[in-house]
Amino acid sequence: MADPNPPGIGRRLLRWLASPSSRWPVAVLLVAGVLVGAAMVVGTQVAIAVTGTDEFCGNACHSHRQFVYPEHKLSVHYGNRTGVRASCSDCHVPHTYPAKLIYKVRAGVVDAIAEARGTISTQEKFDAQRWRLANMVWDEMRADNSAHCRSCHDPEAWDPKKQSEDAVKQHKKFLNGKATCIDCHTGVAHKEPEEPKKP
């Protein structure tokens, strides 16, 4: 007799999922799933490579190949005496797991959706919304004291001989916790906006 209240699908997937194999052995199901693991791990790392470098984040969308990438290119941050460079990502994105995915996705998403919109892509219309998308940055860059920044300048290599009095001053308030870089150094890869004059 037919049961009435067959299984749906989720309990009929799960008990499939749970019974023994009687077509391939245990360790062929083990090294499958090593070898599927392995290709995602590495497949990760390959994606996060490639979408790591400033050619893809500086070319991928139109708004960064038009407006910003070229003034990331003109920044103390691409070009300097002494030839170390910080990319987009070393700036923009967290360097640990999985806080690195989950920003990533985050971001490409929403990158994406305001390139459809067509909320950033002429001069005009970036311009107006600059003081918007800075403030986000920075914002993310208070939240996490710098953390980016942090990654390349260490303030325990700071010389204050090498530093002028106004910054040795500033930068004082940071070692006490009462500032953070961003609160300072806004401007240092990117054109820095104007405030919107209020109505």
Contents of the next structure:
Amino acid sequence: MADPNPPGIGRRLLRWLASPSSRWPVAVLLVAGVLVGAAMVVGTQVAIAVTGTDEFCGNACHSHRQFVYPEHKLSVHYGNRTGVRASCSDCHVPHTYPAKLIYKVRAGVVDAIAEARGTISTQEKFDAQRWRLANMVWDEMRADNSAHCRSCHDPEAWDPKKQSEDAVKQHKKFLNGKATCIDCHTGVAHKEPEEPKKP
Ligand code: HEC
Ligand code: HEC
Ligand code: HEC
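Show the other one: the form predicted in complex with heme C (HEC), since we just had the form predicted on its own.
Starting with the chain above, the whole complex follows.
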């Protein structure tokens, strides 16, 4: 007699997934697993590359396109004598794994929500939030001794003979661990925000 209450589709799917395979040789299952894994690794890399360009970050949301990207384009880190460009992700996204993935997913979610709510949708709103946002970036950079900056500017490669007297003097503070790059060099890709006056 037929079961009056046949199990639902979800249950049947689970049962099928849990049952040992009688049809497929283990080798086929292994190869399929490797292929699926490889596709996921490649897919992740492609997604990281596509979402890591200035074109993407600078235009992904209205607020970046309107306020942040145009300033970057005027800065020394966009166009310079030597033609080495620092892109958004060079300065803002960790360069190592898994920190890179975690940062991108978190920033993606937080930024998408803020964009949808229009947190910085107008010049006025952006100006009001800018000090807070800049401080978030400065805190991150202080916390890792300006690792992003140092990924291009290697203090070991500094030639004091080629730097101004003032730079050499101030850079000793970095070499002695008394200050980090972002303590002295703010506003290197954007307009530096001013601290709001206390009411
Ligand atoms: C992708 C590499 C890269 C990264 C990351 C980077 N820079 Fe630069 N930086 C450059 C290049 C290239 C120049 C311009 C060199 C030239 O003048 O031709 C430059 C120039 C500068 C200058 C000289 C500015 C001037 O007006 O001459 C300062 C100061 C500086 N960077 C600080 C920083 C700080 C602070 C950070 C981190 C927040 C940083 N850089 C991150 C590549 C980078
Ligand atoms: C205590 C402050 C201080 C710290 C910390 C500091 N700098 Fe500087 N830096 C200066 C000063 C001052 C100058 C000279 C500016 C000038 O001559 O206009 C300078 C100059 C520079 C220049 C331009 C050099 C040139 O001759 O054009 C670069 C690039 C630079 N710093 C990068 C860095 C990086 C990267 C770090 C971190 C590894 C760092 N600085 C840490 C104060 C600092
Ligand atoms: C050379 C490093 C560098 C590059 C390149 C760079 N930024 Fe920034 N960014 C910073 C720093 C440092 C701050 C903190 C404020 C400051 O000092 O200007 C900042 C601040 C910000 C802020 C907070 C608002 C503000 O203006 O303070 C946003 C948003 C931002 N960056 C987005 C971007 C985007 C998008 C790009 C690419 C179009 C980009 N950044 C390229 C270093 C960089």
